[in-house]
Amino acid sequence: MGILRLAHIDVRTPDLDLATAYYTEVMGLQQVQRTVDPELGDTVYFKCWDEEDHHSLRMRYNPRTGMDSFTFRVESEDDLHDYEKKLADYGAQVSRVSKGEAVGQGESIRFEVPSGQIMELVWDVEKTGNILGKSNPSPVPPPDLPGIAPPRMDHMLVNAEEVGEAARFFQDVLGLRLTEQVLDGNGHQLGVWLAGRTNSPHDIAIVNGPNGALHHWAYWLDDWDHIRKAADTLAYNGVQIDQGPTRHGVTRGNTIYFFDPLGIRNEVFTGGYWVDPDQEIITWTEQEFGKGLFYYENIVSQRFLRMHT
């Protein structure tokens, strides 16, 4: 029983055509499908070139930008039942999403996390394969892919008014591992980084902020050179860069943060360390968090912490 990885993020945008142009031509994602659903409305599904699942990003038209939900994939089909019971014991209201209700995935369970975001767990996802195929595949994608063209989505960060409460939920109920934390002078958690069954230093992070908010999601790039090329692509296309290119102290990752045309923060990320199951938690003090956040600049950027979707 366990949570494997981030499966997909579902967001709303008031200009679906502009968002589609950005995510395909600047980010370089693959547009998988576009639907008009009587309940969801006009919706576009995207994936990265090396992802096997049907999609990793769903964007639907709505006058207000925001996040509908995020979904993690579990290790086995039986996990849905086991997590359903654990969530009910915790006191969460859990609903079932039947196979066929959501494009690209089978039955799942849906609930609200303590910080107010809607989360789903799913096991059965439609596998459509990556761009390379399965017969004598090239080790690299075609050189003419547009934009940044990340191979996969990597992690996400959400806000919580009570970070400690949210962290306990993800650890005690969902079984994620705490890898790093930031503590204030009284020992209260201001930020936490949590990993599922991956060896990543984080699959989801939670920092202090308003309940229900999304801070960003991140795409993986293979190395620092790809980060530099991403910066060139963003600057060439006039994309608003928030921070970077730079490096985190937390996770040791290399990064750029920037905004899509409708104000949703994206990140490209690479590096970081390999997390073993028995790794001890790394703790940052509030006084040293400037280096933890942006190691070279050694600043706690209030704009970075306060701006969210």
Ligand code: M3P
Given for the second form:
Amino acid sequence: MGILRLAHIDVRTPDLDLATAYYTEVMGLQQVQRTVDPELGDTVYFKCWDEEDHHSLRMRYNPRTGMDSFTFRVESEDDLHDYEKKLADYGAQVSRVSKGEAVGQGESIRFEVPSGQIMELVWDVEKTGNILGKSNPSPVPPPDLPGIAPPRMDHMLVNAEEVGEAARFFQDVLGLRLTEQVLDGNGHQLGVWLAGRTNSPHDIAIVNGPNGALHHWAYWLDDWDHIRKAADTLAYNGVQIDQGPTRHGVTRGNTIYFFDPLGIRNEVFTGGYWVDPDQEIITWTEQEFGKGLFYYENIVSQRFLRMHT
Ligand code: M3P
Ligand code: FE
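Given the form predicted alone above, I would also like to look at the protein as it appears in the form predicted in complex with the ligand.
Full complex below, order starting with the chain above.
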């Protein structure tokens, strides 16, 4: 039983045409479909070129930018039932989403995490395949894909007023593994990095900030040279860069943070280390967190910490 990985993030944007132009032409995602859904309204589904699921990002028009929910995939079909029980024991209100209610996925469960975000768990996702196919696939995508064109989504970061409480929930109830943490002088967690069944240092991170908020999600790039090329693409297209290209001390990843045209923070990420399930937790002190965040600059930027969706 367990949480496999991040499946998709569902967000709202006040300008769906502008956002779609940015996510397809600058970020270089594939637009999977655009539907006027009776409940959601005008909605676009996106995926990266190497992703197998129907989509990894759902954006719908709404005057207020924000996150509707985020979804993780579980390892087996029976896990949903087991998680439903575990969540109920914890005291969470759990509802079932049945097959046919959401595009690209079957039966799933929905609940609020202690830091206020709505989370879903799903096993049954529609597999539409990557763009390479499964018959004598080319190892690389077509060279003329527009924009940054990341192969896949990597991780997300949400805020929590009580990081410790949220971390315990993700570890004890959902079974994610803590890989790194930042502690204040009293030993309270200010930030945590958590992994599912992947060997990446994080599938989700939680950092101190307002409950319910989304800080960013990140796309994977294959190496540092692609990060440099992404910076060129962003600057060429007039995208506002928040920080980088640089390196995180936490996770050791190479990174750039930037904003989509409606103010949602995106990241591109590569590197990091391989995490074994028995890996010992890495701890950062609040005094050294500048290096943890941005190793070269050694700063805790206020815009970086305070701006969220
Ligand atoms: C990352 C990462 C914060 C730290 C962010 C770190 C918001 O995004 O990928 O490791 O303090
Ligand atoms: Fe990140």
